[in-house]
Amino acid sequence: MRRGRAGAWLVLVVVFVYYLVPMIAMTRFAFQRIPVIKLSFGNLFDKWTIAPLIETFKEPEFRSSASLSVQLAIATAALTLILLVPTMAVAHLRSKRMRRMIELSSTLPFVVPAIALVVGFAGAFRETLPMFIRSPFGLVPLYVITALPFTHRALENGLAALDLRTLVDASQSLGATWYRTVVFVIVPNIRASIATAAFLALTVVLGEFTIASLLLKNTLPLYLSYSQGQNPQGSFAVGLVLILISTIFVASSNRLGKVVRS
């Protein structure tokens, strides 16, 4: 018992220093105006600044790549939301096959690579909607498909935990539509697997790359990419700021997929 208790910590202690010495470097390269080379443990807290992070805030570049990719992250979270709730308090209800279809799919992501969703999407709608494709927000049903796997399984436990049945049967049988089911019945009892499938398309779109290279568009991402070779210490900079936002969203469902548990 205390071989098996020492080695999990060893293996935690290895996961730490795995990703906490990469932290610390790329926090020191964004933050200290100190040369690289000359970068040592000696002056650890010398010449610690924030300019870099100030600097790339104020280029307008990267507050309309920014404002894009919040607004892409929002409206795949209210998407994803509005299409999977009642779809899948549907499924809990009336079809057990339905539910195996649906988590089946909720794999594929995992499966088909990104490129070739994309070449499938785009040669489906160059020339039936070539405008859904010019638009930044033609991205969104990708992005929808892209997190797919972590928001079906957030929702998924929660309608799994309820007693669906009675509560749709007793909206129902005082009158309800429904929609009036749905919006004031089930989603005040998933609210917290709602958030957490909130969260996780959240953090799915601020940190995807690959659709938005492959389409052109200048999501936040890409735009941190482009300007390693401009000012690498900005680039940096918002990088850990977006993986602290990151890790907020992910401790938050975390922390909610608990709830929902107890």
Contents of the next structure:
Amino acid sequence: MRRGRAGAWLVLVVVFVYYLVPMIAMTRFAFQRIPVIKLSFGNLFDKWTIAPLIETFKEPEFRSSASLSVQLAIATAALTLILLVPTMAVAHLRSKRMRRMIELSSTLPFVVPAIALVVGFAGAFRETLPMFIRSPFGLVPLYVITALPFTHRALENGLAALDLRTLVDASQSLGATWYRTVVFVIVPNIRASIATAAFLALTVVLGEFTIASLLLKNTLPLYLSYSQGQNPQGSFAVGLVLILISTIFVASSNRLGKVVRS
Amino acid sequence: MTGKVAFSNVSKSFGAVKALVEFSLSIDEGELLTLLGPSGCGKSTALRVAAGFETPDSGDVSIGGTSILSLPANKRGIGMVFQNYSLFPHLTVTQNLEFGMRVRNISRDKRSARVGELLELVRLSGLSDRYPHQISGGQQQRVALARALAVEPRVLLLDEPLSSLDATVRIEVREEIRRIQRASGIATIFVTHDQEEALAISDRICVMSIGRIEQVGAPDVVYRSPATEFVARFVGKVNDIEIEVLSSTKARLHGHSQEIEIASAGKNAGLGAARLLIRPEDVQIVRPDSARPNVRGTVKTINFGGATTTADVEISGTGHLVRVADSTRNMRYRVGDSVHIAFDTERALLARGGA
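Show the form predicted together with its partner chain, please, the one above being the form predicted alone.
In what comes next, the whole complex appears, and the chain from above leads the way.
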């Protein structure tokens, strides 16, 4: 028992070091005004600055790509919730089969590569809806699909924790319409799951590279990738900020999950 | 305004399972009728059809003479209390009570006044700001009842509202429901599988089995004069004794020479093997020299039940075990005592079959 626990701790420490060492290296590279070949333990606390971040924030290309990514993230989170909450609620109430189908569909992004998704998407809409391909917001449905494994799970947990059938029947017996039942009964009772799904959708969009790259949309991850040659310190600094934001989102999701369970 | 509720030839199937078969029943204004039966007998389905949560395959449901089948659940004006706790967890007691009134756009002043009345009715005035998880199960069901009454429904449906409560609270809430139902005068359908609950709370009981009505009647009638073998067995305890019918008034215990009278029970019985279904309290321990026909037996077990005690008596020479119930005051026997028992078959039921 004790040996097992020690083994678990060892694995945890190895994983922690595996992630932490590059993070520390990245942080020092981004925020210390010291040439990379001269970085050592001796100058660990010297010449720290946030200037690379501020300089990057001032760049118009950064601003436009960051703004686009934020808009896409919000649109993705909104579309995900508008589509998934009523659909999953109906599936929970009326059809176990539909519930299983949604669950199965939600895992497809794990097995369908992004390139296949983009090729299919572009092939289908290039002739029929070219505006859809040209507009950066054409990315939103693809991002909804990409984030589905995470967003579906978050909402599924929230709905499964409720006695949805009884709450909906009670609401309707009191005279509420389906719309009122969704807005005033179901949504408030899964608000933590909704927030978790939204955070996860935001996190996925802020880090997504392949789809945006293949469809030639200048999102933040693409900006970071392209600007590494010209402004390596700045792009690493912004990358770190993104990691921090994502970590906060994921931590918030976990915290909300605990609130739901309690 | 309330109204008479009527089910007319309602049938409902779920795949191959027939939940309701030609179900016809009416509930008068102010009446509390209980649908009683084992799990899967269709009692909750009947309730859900009335509430609008299930659509019947055929038949009609009306309130005050008007069919309600074409109306969606939220337009039927029916209040419902559920088996599971159904209060909205994110709303306080007051907000739960106000929910239906908000849907109907009732003014804030009227809502507040009504909430006050309802809280007083269910005796929970001090809990208005609590959330459901901050009150007990019994209190939650009382709030659920008040919430159902808040919208002044034409009919009240109670779907096993006591089944999640423990025994003591269950009796308390049961009495509370009866008091409130009488005060409100609303036609009420109460669903339960607990015969004791049904006998205690109802004006009338409708005993159901496999989607069909077995008997409808006042609690004492259903208990004392069961119409079918199923009712006799399901409502209360019953002795099932193999007999041989000799005539319309006489029978003999199977394997025993003693004849007993079966005056009422034997009215429609043919001759030959049959089974006598008789309540334990209709079997009495008598003196050996009693004028009534009696048989000798031995007390095998004594079951103390507070005010009433039962004894299982094995009839000599047959191995038949007959349960006898009497007041604890009269039941002064011990295991192994030799006794004589007589059968009061006035309210007993005769079933075909047996040895």
